[in-house]
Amino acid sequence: MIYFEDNLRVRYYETDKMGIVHHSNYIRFFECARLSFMEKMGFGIEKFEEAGIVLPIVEIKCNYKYPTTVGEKLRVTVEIQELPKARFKLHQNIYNEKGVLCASGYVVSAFMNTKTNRVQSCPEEFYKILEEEFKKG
């Protein structure tokens, strides 16, 4: 298994009418940890894309346990629990200051060749990258 954690603050534009941070939010949050991730792991969306792939979302999942509100600190984890194949999924949560459950749900993309607009398998460079991760976890 792979664990990462990222912080992120409620901004006022992302909250509504009632102070709540609007539900779409949850998934932008959810993509900001994934993308820090992935830099920290040495392969950025630029380094994909520079490949000529680009990784489209297929399946997506919040669940929404509490809300939150404009300036709170929020915990944003990833969890990769299996390597992936044609398919990457990761497991995320989002939790408040108090370190309350407020959404959980998962993410599912997958590895797009883009001068093929074809599903291929993981790029073999990402992959090993993980693969050391998971022996270290």
Second form
There are 4 protein chains.
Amino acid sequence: MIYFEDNLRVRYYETDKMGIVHHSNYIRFFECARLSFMEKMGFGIEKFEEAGIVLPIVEIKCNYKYPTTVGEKLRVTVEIQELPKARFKLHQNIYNEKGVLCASGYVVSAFMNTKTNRVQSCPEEFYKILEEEFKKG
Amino acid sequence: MIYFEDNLRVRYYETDKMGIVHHSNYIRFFECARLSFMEKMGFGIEKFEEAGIVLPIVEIKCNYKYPTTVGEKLRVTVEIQELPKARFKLHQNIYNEKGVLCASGYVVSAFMNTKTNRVQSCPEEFYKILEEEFKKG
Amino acid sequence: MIYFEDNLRVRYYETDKMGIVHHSNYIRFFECARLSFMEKMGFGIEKFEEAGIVLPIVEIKCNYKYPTTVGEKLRVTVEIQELPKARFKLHQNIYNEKGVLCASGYVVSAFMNTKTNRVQSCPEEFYKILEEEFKKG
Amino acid sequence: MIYFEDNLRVRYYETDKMGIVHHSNYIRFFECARLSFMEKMGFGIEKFEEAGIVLPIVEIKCNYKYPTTVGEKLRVTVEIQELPKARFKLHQNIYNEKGVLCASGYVVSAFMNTKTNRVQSCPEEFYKILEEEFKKG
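Taking the form predicted alone as the starting point, write out the structure of the form predicted together with a further copy of the same chain.
What follows is the whole complex; the chain from before opens it.
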């Protein structure tokens, strides 16, 4: 298993009329942590772009458990339970400062070659990095 | 079953660097259609607010099947397969102009009383409207 | 002068904790009307892209006069007072259903050639269309 | 003069089809820095809310000078050149990591009493804090 966490702070415009963060924004918070994770692995979004690969999302699920609002410091986690093949699944949670689980879900992305416009398997270099990390975890 | 559909057009800022609509925006498109649906039922968001009830989202799932981009006219559907009790589940699809299914998912919301800050069951008046609609469908 | 108007409806996620539309969204509403305007002129965003031209924003100003909230139908206007040269200035207003002026501002964009990555003057074909329209107005 | 700066990182969803940050997001970045500034002054958004005051935006201006994209670390500055009366004006700049000025503008907000729904002058306590800070600067 690979585990990573990132931190972010809720912005004013992310709240809605209910006074809490709009549910669509948790999907965005998930993404923020994913990109930080990939960068930490030494294979950030720029490297993917250089390799001519983008990671379109194919599936997303989120359970909303506890509301958050402007100013709160959130901890967004990334957990990889199996190495990616054609699809890359990441389990993600969001906790508030008191450690309360606010949202829990997963995101599945594909690897798409921007030259051929077709999906492909996980780039070998990225796979090896994750494999190495898995051994540590 | 209750079926409803709404139309919207993809805006420029809804696209991202990949040139396509950012996945978080489909979650927002789903919401647009839900609000139109509730208004069509004669029980829009203002009526819920007057009744002191908000509908926080408790679960969301979306499968992304085909990309969309700026200017496209999308058809967003709402399908209710069972009458709401404590939770209100809506199945939602997004189609492009050619009829291609672009996204498919569901959204579950609760009914929360803003005075007590507690969840409650579906307001009776709204339930009856849906029940009536169910008979037609 | 060229005058155009577009309509849109405030979405739930566009509101914030104050219960009203977040100020940044008016900037987005302005853009929606601009794109509709250009399309109406027969020179929409796709035509600009085909011509290898994008329209980055160089200046924006907005005065907020009256709040709006979810469900409101807004009328967003575009007014062109002079033909574009290197820069393209559009005056824009937003009115609510009662005709109250809610926001008023302007947007200036440049024309940037995506091959050279340099700004250029207004594409001739688009200029002629506007010139023709000016005569009518 | 009072000077403050905040840092943030461009998120993926903040980019658009042009590959750069959508212009409306700079308006949001400005807000992030303003809220950090007010918190640093010991009078954050929660304190305003406790005092029954919100700060609706009445005017905004922004000049876009240089594009930014996902992953970039931005420095967002806040500069107060005169103490607020009925209106509170903040000058704001955004710089990229190389120190290039990417956006420059100002934001004017009012102080609105949420009980009376009327604008009022700057709350005395907040004014005194700013006055004190001015002397230092």
